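Next up: just one chain, as structure tokens, the form predicted on its own.
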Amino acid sequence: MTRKRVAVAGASGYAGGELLRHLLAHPEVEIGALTGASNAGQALGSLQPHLLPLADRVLEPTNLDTLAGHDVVFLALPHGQSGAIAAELGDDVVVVDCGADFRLADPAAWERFYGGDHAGTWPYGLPELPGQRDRLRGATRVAVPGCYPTVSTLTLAPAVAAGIVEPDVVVVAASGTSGAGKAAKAHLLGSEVMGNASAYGVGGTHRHTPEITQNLSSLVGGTVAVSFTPVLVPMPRGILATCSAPLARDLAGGLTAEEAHELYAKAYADEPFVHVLPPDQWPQTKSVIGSNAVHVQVTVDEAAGRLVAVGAVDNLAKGTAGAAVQCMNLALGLDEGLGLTTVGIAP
């Protein structure tokens, strides 16, 4: 089988960055073409020096010329620039944008999180979702989740989806700083960050609200409310989401913990990167770091009603990179996990 030629536009990034440690593991790939913007001209190696095996290519515009010519063309830009690349690229082209450009079915809730026109929906690069992995083979147009999303959704489908919690639900998520990207920012810096823990988008206002709510709705065929709070701590990458929901008023008291494990375990038996953790053993980042995995556990708060769950994911690998390459996968008719890990790094 020839191999596939993959250009990475905006590979000075994280997100980029964590698309060409996949990429290199990937025995079906051709890593061609290598985009930045400011950075156009630069050596790789002099911005992603762990990245030894491409250190020595130089770093191109990001524009048609230089993207033509790829069988997949990744899109790891800042949002608001993909849907304009995207546009000139042929249908014949798999084009993975890493962005929010695409997620949101809903125009009305791009202007007000985003602003700017909606650029249109792409096919949703969560496979876990009910029917999703059919949408994905073959598609040559995929919408990558966003990291919190992809580790609420999948922290709370099974309940949800089993109509066991009532839809209105809870997520408290924890990220380190790598999810804000890699452009300084002063709130990001080592002294604003080491030794503390701050909130932000509180109130319903992250930009990931929308697209969490759009997810969870879509597997009970109604609205489900969420009240989404992230959270900024001093690690560099991991996402720790805590999440909860009222029981449904018929099992209120009837629903025990083992039966929720029981429920959990069924809903993910057959997903390679979903792993529903043994009893009383709870997610940590650390396990999940430099890996495709998922990890997640779930409990009944008997005293006060609710069903909560805890989900780990890294936010540069199935929280962004490495779904990317997951779909591509899909897409191209590959096996789901060429390129990918459920092995992370410890300690």
Given for the second form:
Number of protein chains: 4
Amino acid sequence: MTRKRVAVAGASGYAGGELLRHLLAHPEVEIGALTGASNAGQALGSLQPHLLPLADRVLEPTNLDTLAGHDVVFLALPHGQSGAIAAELGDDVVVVDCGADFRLADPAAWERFYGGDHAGTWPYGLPELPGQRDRLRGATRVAVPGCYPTVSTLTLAPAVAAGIVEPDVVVVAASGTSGAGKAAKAHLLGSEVMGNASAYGVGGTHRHTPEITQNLSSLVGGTVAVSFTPVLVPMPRGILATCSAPLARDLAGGLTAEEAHELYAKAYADEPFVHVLPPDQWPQTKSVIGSNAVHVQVTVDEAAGRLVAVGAVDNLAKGTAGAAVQCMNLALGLDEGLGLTTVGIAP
Amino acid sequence: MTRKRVAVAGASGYAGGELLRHLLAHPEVEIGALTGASNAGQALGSLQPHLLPLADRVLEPTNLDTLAGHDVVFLALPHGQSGAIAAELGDDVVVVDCGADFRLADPAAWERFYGGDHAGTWPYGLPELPGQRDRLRGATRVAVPGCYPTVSTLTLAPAVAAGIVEPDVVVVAASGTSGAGKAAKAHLLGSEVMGNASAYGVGGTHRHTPEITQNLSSLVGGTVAVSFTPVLVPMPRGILATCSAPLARDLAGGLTAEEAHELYAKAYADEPFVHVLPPDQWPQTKSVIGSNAVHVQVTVDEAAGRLVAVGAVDNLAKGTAGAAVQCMNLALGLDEGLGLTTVGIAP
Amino acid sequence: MTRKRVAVAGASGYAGGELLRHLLAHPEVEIGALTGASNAGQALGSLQPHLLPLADRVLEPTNLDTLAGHDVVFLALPHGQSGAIAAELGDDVVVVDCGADFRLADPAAWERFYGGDHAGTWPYGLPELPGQRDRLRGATRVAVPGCYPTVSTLTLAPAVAAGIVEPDVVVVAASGTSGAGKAAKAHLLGSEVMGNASAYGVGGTHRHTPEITQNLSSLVGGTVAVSFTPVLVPMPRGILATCSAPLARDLAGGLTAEEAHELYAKAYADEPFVHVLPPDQWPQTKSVIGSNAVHVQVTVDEAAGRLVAVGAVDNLAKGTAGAAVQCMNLALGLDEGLGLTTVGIAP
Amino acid sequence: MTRKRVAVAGASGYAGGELLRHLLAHPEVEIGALTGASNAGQALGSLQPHLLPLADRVLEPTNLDTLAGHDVVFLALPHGQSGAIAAELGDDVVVVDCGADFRLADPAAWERFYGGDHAGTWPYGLPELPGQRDRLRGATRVAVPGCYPTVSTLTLAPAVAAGIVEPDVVVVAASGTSGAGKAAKAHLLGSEVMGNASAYGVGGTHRHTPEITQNLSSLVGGTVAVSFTPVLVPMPRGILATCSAPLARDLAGGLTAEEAHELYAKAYADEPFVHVLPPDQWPQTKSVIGSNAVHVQVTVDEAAGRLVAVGAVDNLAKGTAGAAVQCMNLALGLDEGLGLTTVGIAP
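Pass me the form predicted together with another copy of the chain as well; I've looked at the form predicted on its own already.
And the full complex, kicking off with our chain again.
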């Protein structure tokens, strides 16, 4: 089989670099154009020195000329820039957008949280949602989920879908800093973030809130109330999402931790990248760093009357670039796991 | 006035070291005996090299002989060891226990979470609770609160006490590692905790859960349901507690973020060590490291129907040693703030 | 005695914040004008939230109007901006410059490493150098040393001055990130510096090289060759300088580690802020964080024929703001240690 | 071709886990017995949760029974334990020892730095040393180099071998904490190492000193004096070695940075895993994390009269497990790079 020719727009950022790390490990692709904005003309080795095999590649500008002629184009661009480019790429090209532009189905939600015109809605790149894997097979446009929505949705989905909790969830997610990107901002300096934990987007104002709501609501045919708070903690990668919801009021006889664990284990039994840990072993982000795996655990807090579930993900891997490659594989009809691993790098 | 002579039992640990750091800054005390267990006989300089003025002090064994003859004895011992020692210290000695032994009023809660016999209940060292400051004035026994309960309670108390939320709270607290102490454990190695976030004590099993429940319930004359999850994050000090609860069902006309902020600002207007930040400024742990201050912020998530409040504390300072000194000041009739600061060390 | 009225120009940066942290603990000063450039008009609480007692202070612009009328003016400005301001402040005002402008005596060295015109040379604020304390008493202008030069000089001075090493030293200094300042730069993002060690200014190109050379050369009446390499490591504060030099060729009978330690102990016996650790205890930065102390240790590597000494300093405290306050105290005729501590904050 | 059956003795530690991470990516091996000491009987998933594909494997005890019947046995055991086991494994088995037991040729050096009897000397697993690759091809016993010696040797070898520096080198190496292993020790707790830099083994007492000396001396036919100081810094992985030496006294016309760079570039032109960065780009550890690459840069400090070179390595990858796999490939006659990558994981 001929290797697929793949371009990465936005190759100098964190998502772009992680895409290339994944693509370098993929047996069926050939890395084509790498593009950037202000960095066009620079060697990738000076921008992403960890990608040694591509050190001599020079970034080209992001435009139709450079992106044309590829089988797949990954877009790792600032929010709002994907629509215009995607519109000009042919329908025969698989376009995988790592940005937010095409994730939300509700234009009002887009407008409220992102502002500006809603670009549209593409097949949502979370194959683990019911029916979603089939929608992604052969797709030519894919919207890669946000990092927080990926782990929050996967950590809560079995409970929400089964109706064992009220549709009223609380998510507090401790996140590394790379999710905030590579643009220089004073509050993201190492001097600021090391030794420091801080909440942001509190009160439901973070842009990933409507996306989590959309995902969980799709499981129940109604609106799931989502209280989402991201917390920045001193590590470069990884998200640990602590999620909970009241046990369903109509649960006859309650729910034990064992029953909850069994439900989760069954729900993900066939999923290659979602792993429910053995009872009493709790997820930690370092187990999934560099990998496409999500580790999940669940229990029941009887005194508080809540189900509590915790999920861990690498925000750049399964949270962004790994999911993008997984979706590309589905779109191209390849084995879903090509170029991906469930092995993390620790310590 | 003669300086008060103060002993510290357990001077080689993190709580003990932080007590000494505070006491070195206190104008009305003289540091007497410093005791340890396996470290007795060693110079403090080899164990706590940051306490330079005490470098030549030698640790004595922890017993009645070494602790006798002081006006104040701080106990920074493993849980379960304070009772026996305290029983033998005279009623004229102020004993401030940084351990858990005397925090809980309910023997059943003690037995469930700690095991063994309940040692008893001492005045609880959180002067910011209603009526509590008066109980601490002139007390000769004080139980210093746990670090998580301190910040969780202070972050939720105004809302719970005012009845603007249902008595059903969720606390997810990102914590530095020093709360776990200085004993060598493989899962607390730097190699394990750096670059890693992990939840523990999930499902209401952490020992601080009944203490938070006790504190909040005392505000409403009923039981407040508490879902508490601690998350270990890669920093040595500090806790950031993200707290929320459903808005009270009987709130006529809802509650705005401004109203919630105003309520909090009023509640803590006269408190020297609890600071409600200006609207839209959210707490971060680095602002309180080394200080006795707690920074708090609150908002309302209308879509989720919840009040969300965030608090930051230095687990070793206001979370342990600072609170201990604050309570000692009250017990001795000194100015409550002697030896304490609201200035953190950042970055 | 009337408190001295003190202004801080550049109060929004790391050096400025640390100056204020020190000044808040100083019993003989009153904090006057706080100035900034782009941050003028903002409340300090939004910029330095750890300085709670000053949260409501508003930054004024940096100019003669705002800085006039103070007994002391601290300048914590970008290099090259101190000269013009200082020139307009009267000779009766004590001006303490935390920048580099007035540190170097040799205009050629200034021009080579900083470029532009050399502003001049002020009394150098390292009282531990021979004769230097006397020069600082009553001074009205003080150039605060750079952070690397402070620790490198103090770690090597006793050996160099005694002639027990060749005038040919190697310094490799692991540094936290705050020395690079608070300006947003992509390579200083938390995502970049966490989990990462990197050398910079290699080959003698760092601007602190001529300052170390100047200090050490002043001890021997000739030029000391200095090979200096700074290494950025993932911590916000602190420098650990590993220093070595060949044992002097004319040392009859060699030199033992004990002799080297004794020499160092004697050299710093009367220094309040330089502490030679007991034999076999090696400095670590966390012991000096927040303190004005420098911890030093020395040994002899017989096989390599070198003396090896290690020093630890808090780059913002004794490395900048602590030294500035120490020099202010000398300039004003106050007790040299006012507002300063040798107690670090650990863990 | 049949896959080679490979055992790992010491699978629960950091070196063992990293070996398995590499072996999982190796197309020509089948992972056989995994053994441990106190952890025998436990599932690997509870000890190395990042190695998801092996989660259900149970550790067996380390002995001849469990290790028999493999083509390759990796030993990742505490120093001193490899000799006895290796003696009983047949000569047809490839034994790759990640410990120190067989690295040193000089029994006196062994005794001085490690104590006890010298087990012997095996082919040294640094193929980049002159002639060494040929000695490793087809070998049945390999001693994997120490992490510090790997990066120190590779960073200095071209200069030492070419005689452009005096045989008198200084190495200061900033290291992450995983090199110290997974055994619980109080001074390696996260609370101790985060925010902290500390030197240890100062004065030539670190056990890797004689190994660096042996390597560099082998290049010149005489003894190279080595002053080596390791510095522990707050990161889990990676070593950055700052190395320097006086320019050779007999260099006619001196040496420029360009000439030094050219020499290094030529020396490593054919090495798959040693990469000399383009001029002015300096190594950083994050570029090599997870990879088998060593990044090197060199310059000349004219004022100090020294050549300065910096190298970065992942202590667990090319510094241990990657080198072990590289040597196994050579021993088995496989492609040297199988299972290895030059792509790091960043940020």
